[in-house]
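So this first bit is one chain, no partners, the form predicted alone, shown in structure tokens.
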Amino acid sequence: MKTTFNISCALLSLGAVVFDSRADVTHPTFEFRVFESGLASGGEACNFGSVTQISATEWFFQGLHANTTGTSMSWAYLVDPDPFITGTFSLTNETLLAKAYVVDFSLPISPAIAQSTVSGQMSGTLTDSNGSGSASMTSTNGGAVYTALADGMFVQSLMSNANQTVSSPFGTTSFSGGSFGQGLPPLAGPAINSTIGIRYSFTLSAGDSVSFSSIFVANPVPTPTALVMGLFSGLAARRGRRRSC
């Protein structure tokens, strides 16, 4: 079972554990899409950066993307189609007007999950990048900044009615968006057939930057058959140890 872990430590350690991948192994199609004022841009994350295989099922994507409408962004994400998504992305509004953004990250999963438990968390920073003396990041129309998705549908959300501000030239403020599914009992999730994802929805002031660190994990719930098989395996292992004594 996967558990939520410290995002910063996980990403900083990636350079030391690169998996020796085979040439015939292909990375998952990890995609992002940016919507601003009805205009969409984005695509496969590796098209704007690099992808490195970290383990048999884990991949690290990092890159940069700037469009012609005055938005630039960067990302560093560790993903696993088994599945989880964790990482950081930063976005700068380089225009003279505030903009409402929706940024979707989507990952195909394998295998499908008949019944899941889910967990997630998020945090971030807001920066007055143009030195105007103020910056703001708010929820768009009072919605949630972070939404976990399964097959494109709502699972859980965090940071509704957000209103983060900075009031000093080139100042920065940090914020916590909260978490879900990290206690006991586990938080029940949906069946997941094809994808998991994280959606960010926010309005950012002109000339300023915001950065989000987050995670979304889905774990399959063992079927009764799998539980019985696990019990028999455990009993067989115990008998084997007793005979060897």
The other form holds:
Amino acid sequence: MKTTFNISCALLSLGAVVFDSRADVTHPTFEFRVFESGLASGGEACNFGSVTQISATEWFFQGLHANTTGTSMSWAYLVDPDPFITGTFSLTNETLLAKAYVVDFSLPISPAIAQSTVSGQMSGTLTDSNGSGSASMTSTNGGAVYTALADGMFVQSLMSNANQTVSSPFGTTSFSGGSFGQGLPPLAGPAINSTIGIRYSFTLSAGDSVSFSSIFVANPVPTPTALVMGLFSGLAARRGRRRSC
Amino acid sequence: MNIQNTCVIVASLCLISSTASAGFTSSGAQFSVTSSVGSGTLVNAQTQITPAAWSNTGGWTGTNASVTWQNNIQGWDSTTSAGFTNGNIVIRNNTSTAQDFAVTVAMLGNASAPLVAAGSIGGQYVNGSASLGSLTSTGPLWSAGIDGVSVNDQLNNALFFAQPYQVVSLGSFNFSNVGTSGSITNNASIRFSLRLSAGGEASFTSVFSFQTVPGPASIALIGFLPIVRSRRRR
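Go ahead and give the structure of the form predicted together with its partner chain, now that the form predicted alone is out.
Once more the chain from above appears, this time first in line as the rest of the complex follows.
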């Protein structure tokens, strides 16, 4: 009886190992969209740069995109469809007018999450790139600069009513946008079926640059069945150790 | 009266000519990367965005490590009377151990003393690993220099820690009106030098600008103009 039980546990464990070590052959479709003054541009991030597989589930995207309306941006993101998004995004407004931007990064997830916990964080820098003596990055209509999204819907936001300024030629200021869900207890999130994402929404002064580093992580909450299974494995291992003694 | 006006015009032309003789050109932009990761491939593309300024976008790719930049370089000419480099740079260590990186952005050219310099640096550090991460430097993390001699250093002996999957702001640092007695004979540059733990990413926005300080002769000439105009009105 005990032998049969131990073999079953071993098979279950092997199954779990195989499942965890499966490697995706193709990279995830990590996309970005830039909206400015009613115009949209963007696409698959790898089409404007490169993608490198870092581990079985992690991919590194980096690239550059300059549209025809005087906006240039660059990004370097590590993503995992398991899922998380972490990295840096920079944007320069090369026009003569302040502009309102909305930039969305979106990552398909796998597998879907029935119940999640979420965490996120951001910080950034603002630079007077044209040496005019001033630069500003503000929330558009008082909204949040950073919004974490799940299936395109709001999860959490940071930096509402932001008003960052630089008042010296070629000056730079750093700002911390805060965080959520990084303490205990974990912050409950929604069920996530298809994507997670980060939305940046801000108004940037003419000729200036802003850079954001941020993270958004979603973790599945263990289901009761999984918890029972985990407990069961622990007990079985304990009994196995007793037998060997 | 006519002789006076002619002298002013000739002197002004000399002033413009003198300013324009110092030259920083787009072709003088030079990027270099060294890393403990080993050798890598460096690519930089230049696009002219104004008559005097060029956009440089590119990067360096090594084995599981990369550097990307988006950097504008303003040439030195009679209309801008200043040169500068500004932009964003991201350094990523995707290896499983800590790695050293040194990145230099140089504007090749020359300019006559005296000069005044200004600049700034700000950045973030992202720990994209499941372990405690660190960003450190031995000596200045950021340095702006002329002909290899430092004009301004920032983030000396930097030491930043980040918990797994956390972001740390590196702060921002500004300087202005730093006088330099020497001329630029070869280059003005900025240099990043740092060590990143496994899975770390450092991003910086920085500026280094300089401009000539008008010499006594130029100041005297500028002072002379109102006198001439005043005499003309009389």
